[in-house]
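Shown next as structure tokens: one chain only, the form predicted on its own.
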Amino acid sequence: MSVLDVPIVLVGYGPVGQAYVRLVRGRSDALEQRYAYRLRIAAVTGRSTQCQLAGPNVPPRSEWGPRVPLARLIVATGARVVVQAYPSDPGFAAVAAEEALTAWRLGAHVVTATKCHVLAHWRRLRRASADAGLGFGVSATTGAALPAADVARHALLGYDIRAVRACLNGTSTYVVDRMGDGASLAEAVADARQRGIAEADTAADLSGADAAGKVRILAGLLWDWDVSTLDTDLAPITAATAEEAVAARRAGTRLRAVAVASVDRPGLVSVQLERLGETDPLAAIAGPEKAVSYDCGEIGVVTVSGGASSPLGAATALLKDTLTCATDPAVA
């Protein structure tokens, strides 16, 4: 059996970064033997260095060089997947997809755990994709480990999908838990950040931005909405919150903060803060995990959960979008 090789090229270096190449090494010889696939990371770049592999390490940040453009690095490496991990700043919209343009106009499909450049651009990024016949892996931006995307993408297709309910924000699922157990706003977020749950900046989180963002992007892979354009209604998590979780607690329910997607109100996102009973799929979650419901109209209801936040379920989440482009672009 032939074995062919993909190099892979890794934009961003943080935790996600590191988790997936510790992934992709650790799992290279069983997943050679499974798709006769090399997965191979050839190349790691950071904000203004980079380094090419020889071997399965990385090495040292201090042993990198000064960072080439992307064309460059890929032309030099042969990747044919190039990977973005690295944080969902707005201001690198622009620059991330730029990088996913080249990396098709050059024959690499493009894995992101991104989401800034998807939300900002994604009618054009789509668009090149689809014409350069190159994958789009975006399972990673829509909830880490949880296969959101891939649900809403394949599982569903051509379902009567009437609306999608999700709590896909583990910071906002766990700070609203603790504090129906009584704790603080303060508090809750402080042990969430000991517990590696939350990230130092918690804004987005607790606007309810992030889960609207991957929302927006379900709902664009449901009904081809226009993510850039679509408008929000968001509820925040704020202090007075906790005597609200604490209320939801003492009468038998759960408060979340579930963001919706429905054909009945086009072109808006909402995320609101809902005491679900114990019935409701999205209160049973526990901590950081992650829920999405999918109502398919007169056959019901399907939810996926599980998946907690952490770097290693957005790696997995990547490595699982690399395996698909090499594998079947066409469903990446």
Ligand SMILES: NC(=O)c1ccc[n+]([C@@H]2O[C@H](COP(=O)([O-])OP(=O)(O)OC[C@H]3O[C@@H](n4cnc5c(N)ncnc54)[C@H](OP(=O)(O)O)[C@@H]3O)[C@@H](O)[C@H]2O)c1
Contents of the next structure:
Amino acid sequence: MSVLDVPIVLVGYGPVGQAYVRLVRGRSDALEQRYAYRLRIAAVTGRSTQCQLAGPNVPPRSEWGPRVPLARLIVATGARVVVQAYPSDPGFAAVAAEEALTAWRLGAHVVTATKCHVLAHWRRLRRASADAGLGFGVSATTGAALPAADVARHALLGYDIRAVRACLNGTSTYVVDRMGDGASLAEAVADARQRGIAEADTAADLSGADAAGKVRILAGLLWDWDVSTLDTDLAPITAATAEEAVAARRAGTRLRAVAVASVDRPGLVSVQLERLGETDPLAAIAGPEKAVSYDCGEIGVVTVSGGASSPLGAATALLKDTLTCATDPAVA
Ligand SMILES: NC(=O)c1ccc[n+]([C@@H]2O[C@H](COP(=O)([O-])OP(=O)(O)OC[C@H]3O[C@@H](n4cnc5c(N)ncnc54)[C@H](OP(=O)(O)O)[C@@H]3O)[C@@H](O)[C@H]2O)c1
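The structure above corresponds to the form predicted on its own; please give the structure of the form predicted in complex with the named molecule next.
Let us now look at the entire complex, which starts with that chain.
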């Protein structure tokens, strides 16, 4: 059986990028035996520096050279996949979109944990990837290891999906749970940071914008809504939420920030604080876990849950999308 070489250019070498390198290095032999594809990191770039790999190990940062344009790196390495793993701040959207277009122009698939361009340039990017016949893997943008995007994209194909309800922000779930235990907002956030659940800046977690972004992408996959132009209606988590979280707990329920999109309200994604009964699958998750319920009309609700958010979780989703692109780009 001939083995197909899959050189990869990784853009971004933070916690997710580093976890991805470790995963590819650790699993490439097993994946080669199983699928006859040899995944290989060919180059890694940071903000302004880069390295090309001579073997499986990334050289120390002190040995990296200045960064060259991505197009040159793709050509030099013969990359078949470009993986994006750098900040999702809106300010990066134009750069990230240009990179993706460059990759497709040069025949490489794109797999991303970076959300900004997916949100800002949805239709343009989806069209370009389809025109090129190359993959655009976005699994890592909708809940790290949780295969929510795959469920929306493939697993429920043809189902009459009426609505999606989701808890896809581990920080907000953890913080509201801690407030239900009696912690103040500041205490709950500090605790979440100490446990590595929350990052330094929790603004997008607490405002609902992060959760809404993930559900916007799911709505794009489910109903072909234009992710970039959707309205959002967000109820933020504030210090006043503590009282409501305790009251919900006393009533035998759980307060959760639930992101919702529904065919009854086309073009809108809302994030509201809801009291959930014990039997609601969104109430069962704990800490940084995620859950998405797809309301499939008469046949009932299908829920996918678990898969705590972590750099390893995001890297695992990137690896899965990389393999999917290499083996069947029509699916990614
Ligand atoms: N951490 C998680 O659990 C998690 C889960 C799901 C999704 N994500 C998403 O995954 C992405 C990566 O997250 P992360 O935690 O690894 O850290 P990050 O802080 O988002 O990314 C850090 C890396 O990005 C590089 N970088 C910054 N600007 C760049 C640019 N313009 N071009 C190329 N590289 C650039 C930095 O370069 P230097 O090294 O040179 O500074 C650094 O290597 C984010 O978009 C995040 O939202 C993260």
